[in-house]
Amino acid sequence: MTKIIITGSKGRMGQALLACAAAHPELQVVAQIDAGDDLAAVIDRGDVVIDFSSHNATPGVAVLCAAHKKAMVIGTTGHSEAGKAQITGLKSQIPIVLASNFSTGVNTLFWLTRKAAEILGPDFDLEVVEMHHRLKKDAPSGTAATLAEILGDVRKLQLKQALRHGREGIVGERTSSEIGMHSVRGGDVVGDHTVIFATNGERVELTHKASSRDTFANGALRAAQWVTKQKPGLYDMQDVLGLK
């Protein structure tokens, strides 16, 4: 039995985690934490903390998990460089799964994006388009950022120089060293991501569309079971799924 504490339990993902966990008899949610609740008072009840609170709260949650030697699954996005560094600095103390997306399908998209970029080579222009519901606070999405990191890694590009977040005005011809990034917001879209590889005469598009948060919730629950059996370190969903 894996005992789970959920932080951000009243949010959209927190509610999906609670609903999905009920269908897994090998899991037990021992505490639900949201803004104003005291995680320190209940942290010793659990084996692992699944954090879908906010990027501002995650570093503090991670420090508390490290102090109590509790494994952690992190699903928040939009972290600053300082915040991410604070989290990853704890990898020598506890096992942490840090992923921008817990969907099996999206992690397949990550794998396919790397392979396509390697096969198609530098003659193809790269663009990433993502769409989410109107209430999403950060842009681009963490998943889109991961896709850009994969493309930048294959092309050996520095993302700070390569990324073009939308285009407006007389921006000149597109260069071969840029990666376009486009964020669309509206309605109740759970999450759509498309990677476009375009060259003269042909275009390849890889697309994933999520219609339910249950895909992310079940992936995070799978990660929670997996991470409790690991040594201290920093992992992602590719590790959980055995795609590395």
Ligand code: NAD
Second form
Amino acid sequence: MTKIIITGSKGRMGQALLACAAAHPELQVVAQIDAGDDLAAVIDRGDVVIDFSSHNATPGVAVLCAAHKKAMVIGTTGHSEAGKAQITGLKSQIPIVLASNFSTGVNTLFWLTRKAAEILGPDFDLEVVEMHHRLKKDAPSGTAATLAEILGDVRKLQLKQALRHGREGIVGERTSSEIGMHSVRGGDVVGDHTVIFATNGERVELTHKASSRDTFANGALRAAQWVTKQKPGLYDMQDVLGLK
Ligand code: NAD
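For comparison with the form predicted alone, produce the structure of the form predicted in complex with nicotinamide-adenine-dinucleotide.
Up next: the whole complex, starting with the chain shown before.
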């Protein structure tokens, strides 16, 4: 039995996690924490903390997990560089799964994106388009950022220079060393991501569309069971799925 604590339990993902965990007899939710609740008071009840609260809260949750030697699954996105460094700095103390997306389909998209970029080569222009519901707070999505990281890695581009967030005005011709990034917001869209590879005469588009948060929740629950058996370290969903 894996004992789970959920932070951000009243949110969209928190509610999906609670509903999905109820269907797994080998998982037990021992505490639900949202804004204003005291995680320190209950943390010793659990084996692992699953955090889908807010990028503001995650570093503090991670420090508490390290102090109590609890494994962690982190789903929040939109971390600052300082926040991310604070989280990853704990990898020698506890096992942490940090993933911008927990769905098997999106992790397949990550794999396919790397493969396509390798095969198609530098003649193809790269653009990432994502769409999410109107209530999403960060942009671009963490998943889109991971897709850009994969593209930048294959093309050997410095992401800070390469990323082109939207276009407006007389921006000039597109260069071959840029990765376009476009965030669309509206309605109740759970999460759509498309990577476009375009050259003269043809283009390839790889698209994933999530229609239910259960896909992220079930992936995070799978990661929670997996991470409690790991040595301290920083892992992602590709590790959990055995794709590396
Ligand atoms: P949401 O706004 O619906 O829920 C967040 C919840 O966290 C709220 O109930 C809020 O009160 C709570 N919260 C805020 N600060 C807190 C704190 N200090 N301690 C405890 N709880 C706190 O958001 P959401 O749509 O559920 O998304 C949550 C996060 O997960 C976002 O960062 C989002 O981008 C990310 N997300 C990741 C994936 C993935 O697969 N990795 C999928 C969906 C969403």
